[in-house]
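Below, in structure tokens: the form predicted alone, a single chain.
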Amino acid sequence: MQKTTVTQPVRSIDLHVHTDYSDGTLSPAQVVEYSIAQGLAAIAITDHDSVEAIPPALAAAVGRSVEVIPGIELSADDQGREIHILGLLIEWRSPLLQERLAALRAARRARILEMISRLNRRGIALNADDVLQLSSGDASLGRLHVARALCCRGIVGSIPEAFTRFIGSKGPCYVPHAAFSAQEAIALVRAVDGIPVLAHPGISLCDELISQMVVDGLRGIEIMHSEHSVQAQLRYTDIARAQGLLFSGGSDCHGTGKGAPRIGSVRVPYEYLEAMKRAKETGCRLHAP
């Protein structure tokens, strides 16, 4: 009699998800529900400069089939380029983190107000309330809020058009982030016992800076991303192995802010998360198998 082999289902995760506490459009509870519907085993809540969505997301996941990983996404500037550092498995209740994030959110608000001012000087009738009404409470404001407001007012026809014409990094109304280096972002994540991960390097295009970031304490790199080509994924897999970095990946879901919700569009192996948990326990840099 031929022996039947039972194949265990592959457990998939998403380690890069935003909520309406930053520039996403889904509430924490909606993110959890959507993740369950997509059959994910775990998601990381990684709002920009905010951890306020973590408690409601954890509460929504109690007794459910998805694990919520506390995370953050920090925006940094190095040599004139915007670099994003994810902090995964962070101790999100840390007073140090709360204090630093409050300052970063204040700087974000000032940045957005300056963008609105620059739009006004170009004859674009947009005010702060147009943008603020698209955020949730003390949400961490970002350019996507401005882009959505421009769409709502009929000034542009799409989110990409808003970035191309006005607020993209080469746009006339772009305002850089307040001075906060990748080294500082990495140090902050490590100070709260998290795993610092370079987000979407295929978008940031900062490959020549990765070695220094590793010296500064970077422990992982986002290989899988919704905007990474197959070639980019292979490239960053090779870089991760060469640098001894952990593998990470995620959809970078912003709800409907960038089209349809991306949760589940990138099927990241659960083994990546397991390797991160081992690395956190041992304090060593390990790459995923």
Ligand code: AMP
Contents of the next structure:
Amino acid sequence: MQKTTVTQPVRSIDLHVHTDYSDGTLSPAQVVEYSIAQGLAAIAITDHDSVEAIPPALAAAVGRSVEVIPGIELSADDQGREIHILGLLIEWRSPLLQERLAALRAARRARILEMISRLNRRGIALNADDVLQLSSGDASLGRLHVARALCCRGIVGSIPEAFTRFIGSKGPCYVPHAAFSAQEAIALVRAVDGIPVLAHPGISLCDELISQMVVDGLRGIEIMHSEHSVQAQLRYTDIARAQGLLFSGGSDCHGTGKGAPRIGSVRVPYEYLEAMKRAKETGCRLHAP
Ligand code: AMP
Ligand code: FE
Ligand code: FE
Ligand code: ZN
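Provide the structure of the form predicted in complex with adenosine monophosphate (AMP), given the form predicted alone shown above.
Once more the chain from above appears, this time first in line as the rest of the complex follows.
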């Protein structure tokens, strides 16, 4: 008699998604709908310096086929180089976290206003309102809002042009984030029982800092990312194995802010999330330093 094999459908997830509570363009409910349409089993909401989208995303996912994982993306700095630390499976209700994030968002707002002043000094007619109307309430403001406003005003023809001419890290109107080190970002994620993950190392290019970050408490690394080449993915898989880090992966979707929504464009195995949940249960319970 012939044997029949029952193959389980491959369950994919996306552990890096932005909403319009930071510099994405989709609302939390739209992100949830889009993920379901993409057949994803889980998504992590990882806004820059904000957890405000987590309650509406969790509410939108009740009784639906997608699991919402609470997350964050923290911007840190190492001598002028930007390093992003994701916090996955965080206890997002923590007052300590909410307080720190509110302060980081206030600093972001001041930074964006300073970038607008620098643009004005160069004769670019861009108002604070042009930028603020692209975000709502207490949203985490970023350079992508400025880039979008420059596009809307017809000052640049594309988002990349805004970065190249004005607000990229080497641009004349760039203002760095308030000082926050990778070590502090990792400690904050661990203080709220999350898994700290180095985001898109293939973009940040900070390989020589990874061992120190591991000493500081880093637990994972984003090996799969929509802007990682196959070589980058292989390289960070090797580094993850050598350093004993958990694998992570995601699209880094910003809605339509960087072209078509990327949710589901990187098919990350569900097993990565299961390994993180196990790691959370079995030993990353450091508390506030
Ligand atoms: P911020 O946190 O304000 O520094 O902004 C960072 C955001 O800008 C992230 O979402 C980046 O992906 C995006 N970004 C940085 N450089 C570029 C670039 N050259 N083109 C498009 N987006 C960029
Ligand atoms: Fe972003
Ligand atoms: Fe990032
Ligand atoms: Zn991101």
